[in-house]
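Single chain ahead, by itself, as C-alpha cells, in the form predicted on its own.
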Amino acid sequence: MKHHQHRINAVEVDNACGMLIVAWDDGMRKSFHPLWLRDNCHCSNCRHPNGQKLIDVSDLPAGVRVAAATRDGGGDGVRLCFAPDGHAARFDAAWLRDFAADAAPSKKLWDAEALSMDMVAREYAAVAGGSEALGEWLALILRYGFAVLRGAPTEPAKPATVCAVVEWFGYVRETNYGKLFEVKAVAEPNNLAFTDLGLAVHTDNPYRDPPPALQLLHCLKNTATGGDSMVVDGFKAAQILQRENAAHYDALARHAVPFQFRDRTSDRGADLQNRLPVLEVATDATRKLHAVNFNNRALGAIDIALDAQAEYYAAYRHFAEILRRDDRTVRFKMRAGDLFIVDNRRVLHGRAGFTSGDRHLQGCYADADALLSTWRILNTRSP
C-alpha cells in the first residue's frame, strides 16, 4: 500500500538556532531540531545494521547544530553537516516526511448521524485477499474506533476466523477466558455477556491491566428476536460531558475507581482487581484524552473521599446518561458472517436483550500495538 513518494523541494538552516527547515513538492513545510537529527542520525558510526543506536545521548556534543543542508538525489533525501564536531549525515525524504505527517490516521469523532454502517463496512474477502484493502480496513479502526467485515465463514475452522482476523495483523491475546470465547446464552454464566439479557454500553475487562486494547466479536448464528448490538463513541461522549459540566469531566479523569471481575466456576478461577479513572487521559500538560474505562457491571465500591461523593457520582450519572442517548448510539443487526471489531479503549458497545431464536458470537481480543504496526508497514513510503 505505497503512497505517492513526496519529494524534497528545497532545504534550508536558521541560523539563529541551528535548525533544519525542509519544503516538500506539496507544500508542506516542517522544522526538525539539531539534537533530534543528530541523535536519529542512521550511519554506520551511529546505528547498528539491525536499526538500533551505537551512541548514547551523552555522547553527542553540546551546542549541536545544523551547519549546512543540501538536497540530495534530486530531492530523494538531504546532505547534513554539523557543527561543533563536523558529523555529516543523510536523511531520507520519505523518513523525514514520516515524522512530519501524522503517525497515524486522525481519530474522527462521531455519532449516530455522524456515522454510517456502509462507511465502516467492508467485505471479508476483499480484505483478506490484498495488502491495500487490509491498510484500509486498519486505517477506519484507528479512525473511527470501530469497522465491520461482511460474508465473513461461518463454517467451523483452525483457528477460529475471529482469531485468523487477529492473525492478519498481530496476534490473539489470551485471558482466563481462552484465546477464544462463546458467546452465547448458557444455563450457568459466569458473565452476564453469556445470557440473553441486554448489556448497556461499556469497556470490556477494566479489571485487567491493562484492558484488552481491541475485541472482535463474529457472529455465526442469529435467529434471535432482538438482540441488536449497539456502539456509542467514548471521545465523543466525553467530549460532550466537558462542554456541558467540566467539573464533571474533571472528577470522572481525577479519581481512580476499582474495577473486579471474579470467577468461581472454573477449576482455576479469576479474581481480577484493576483501578482506573472512568476518563483517562495523559498525564503531561496535554491531558489529552487516552482511553475511556466504563463498565458498571464490573464496577466494585467506589471508594473515593466521602466529601468527593456526592460530586464523582453526579459526573458518574452524567456521563452514563450521556452514553445512553440515542444520539450518540449506532445500532445495527448482527448477521451470520458479519465480524465487527472495536477500539476497546474508546469505542464502547453492548447490545439488546434477545429472545426466541439462537443467537452465536465467538470472540478474542487482541492488542493495539500490533495493529498500528501492521498499519505503518502497509503504509510504508519506501523500502
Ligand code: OGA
Second form
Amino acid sequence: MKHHQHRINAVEVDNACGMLIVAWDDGMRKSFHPLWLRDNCHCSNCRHPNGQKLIDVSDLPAGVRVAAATRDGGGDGVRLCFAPDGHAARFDAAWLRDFAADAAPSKKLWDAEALSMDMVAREYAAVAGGSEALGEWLALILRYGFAVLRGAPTEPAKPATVCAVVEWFGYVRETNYGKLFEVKAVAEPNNLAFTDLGLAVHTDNPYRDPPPALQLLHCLKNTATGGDSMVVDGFKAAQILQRENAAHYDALARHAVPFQFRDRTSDRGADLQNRLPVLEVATDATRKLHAVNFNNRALGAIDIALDAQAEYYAAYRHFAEILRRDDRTVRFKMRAGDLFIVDNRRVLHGRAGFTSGDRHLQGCYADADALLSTWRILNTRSP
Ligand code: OGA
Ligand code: ZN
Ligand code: ZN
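To complete the pair, please output the form predicted together with this ligand; the form predicted on its own was given just before.
Every component of the complex follows; first up is the chain already shown.
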C-alpha cells in the first residue's frame, strides 16, 4: 500500500513567517505551518510510544517558529529546531507527504449491468479461514457496499452464523429486534419484514439515531415461490437524480423528514423516531453524499412548509421511481447457505412477495467503524 518512497531534495525556512517549505525529488513542494509542525511533533516529550499526544494544544508556545531545518538521512526526513524554546523534532519524508492518506478502497458505483453476483460473492469457508480472503471480502463491502457469502451453514447455530460473521470484523449492534432477528412470516408481525409481502427497496431503520451502518441477512431455508432479493446502489441512483433534476436532488438533501417505528407488542415496546434527509450530505464545504435514507414504510408525516411540499413530493417520487428502474436493480434468489451484507447507508435492499414453502432468514446489524479498522489492520503491512 505504501507507494510514497519519495525523498526530500531541499528544505527551506521562510524567515518572515517561520514556515517550513519542503521539496521532494519529483518536484512536489509543500509548505507547513510552524504551529502545525510543533503540534505534530513525534518526539518522546510530545508523544507517548502508543502514538497518543502528551501535550495540550494550549501548551504550544505562542509565536512558535521554525528556526532551522536540515535534510536528514539522505532525504528520508527533516530535522527541525523550533524558536523560541529550541525544541528539536524530526519528521519522516513519507509522513510529511502523506500524513492524511487513508488507503481505504474507494467506492465504485454500480447498476445492474456493472455488478454481477460473481464479482461480490465469495465462499464462506475461504473467508472464514483466511485473513487475506477476509481482507478481500471486506474490501468488496467498502467498494460496492454489497457482498455475498455462499455455502454458509444452514443449521441454526449458537451463536447464530450471521452474528459470528460480524465477529470476524466487528461487533453486533443490538436493537429492539434483539442481537439477532428472525425474518420469516409470522402470525402477528410488528414489522412488514416478518410477513410474506414484498418489500420495496429500502434502507433499514432510518428511525434510529444513527441508523445501522451495516446489515447482514443469512438464508437458512428458502423453498418459497417468489421472495427474490433486490439490491440497488443508492449513491448511483442519487447521482442519476442529480443529473436528471438538480433541484430534486437539492430538495431531498435540504429537508429532513421524520422516520418512525412503533411497537406495542413487546414488554418494553418501542417508539423510535429520527429526522433525517433522504439524501444526507456532509455539512462541510464538500457537500459530499454521506448516506441515503429511504424507507417508505417507516416515513412519518412529512412536516415541511406547505409551499415546499409540491416540490418535495415531486423530488421524492422522482427518486423512488429511479430506485425502481430495472436497470438499477440487481436481482438474485437467496438460497440456503447464502448470506449478504449491505452498507445500509448506501445500498438499498428489498424482496419480492412469496407464497407456499418455507423462507427463513436471520439478520443482524453492525457499525462500520470496526469493519474499516479491521480492513486497515489486514491490509497494512507493518513497517
Ligand atoms: C429486512 C428485509 C428482506 C428479505 O429484514 O430488513 O428487508 O429478503 N428483509 O426478507
Ligand atoms: Zn516534541
Ligand atoms: Zn430491510
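Rigid core here is just the name for the largest C-alpha set that superposes within 1.5 Å across the two forms. The structure displayed is predicted, hence computed values, not measured ones. Residue numbers count along the first chain shown, from 1.
Novice: Would residue 347 count as moving between the two forms, using a Cα shift of 2 angstroms or more after superposing the core as the test?
Specialist: After core superposition, the C-alpha of residue 347 moves less than 2 Å between the two forms.
Novice: Does residue 11 move its CA by 2 angstroms or more between the two forms when the core is aligned?
Specialist: Comparing forms between the two forms, the residue 11 CA shifts at least 2 Å.
Novice: Align on the rigid core first; then say whether the Cα of residue 371 has moved by at least 2 Å between the two forms.
Specialist: For residue 371, whose C-alpha is compared between the two forms after core superposition, the shift is less than 2 Å.
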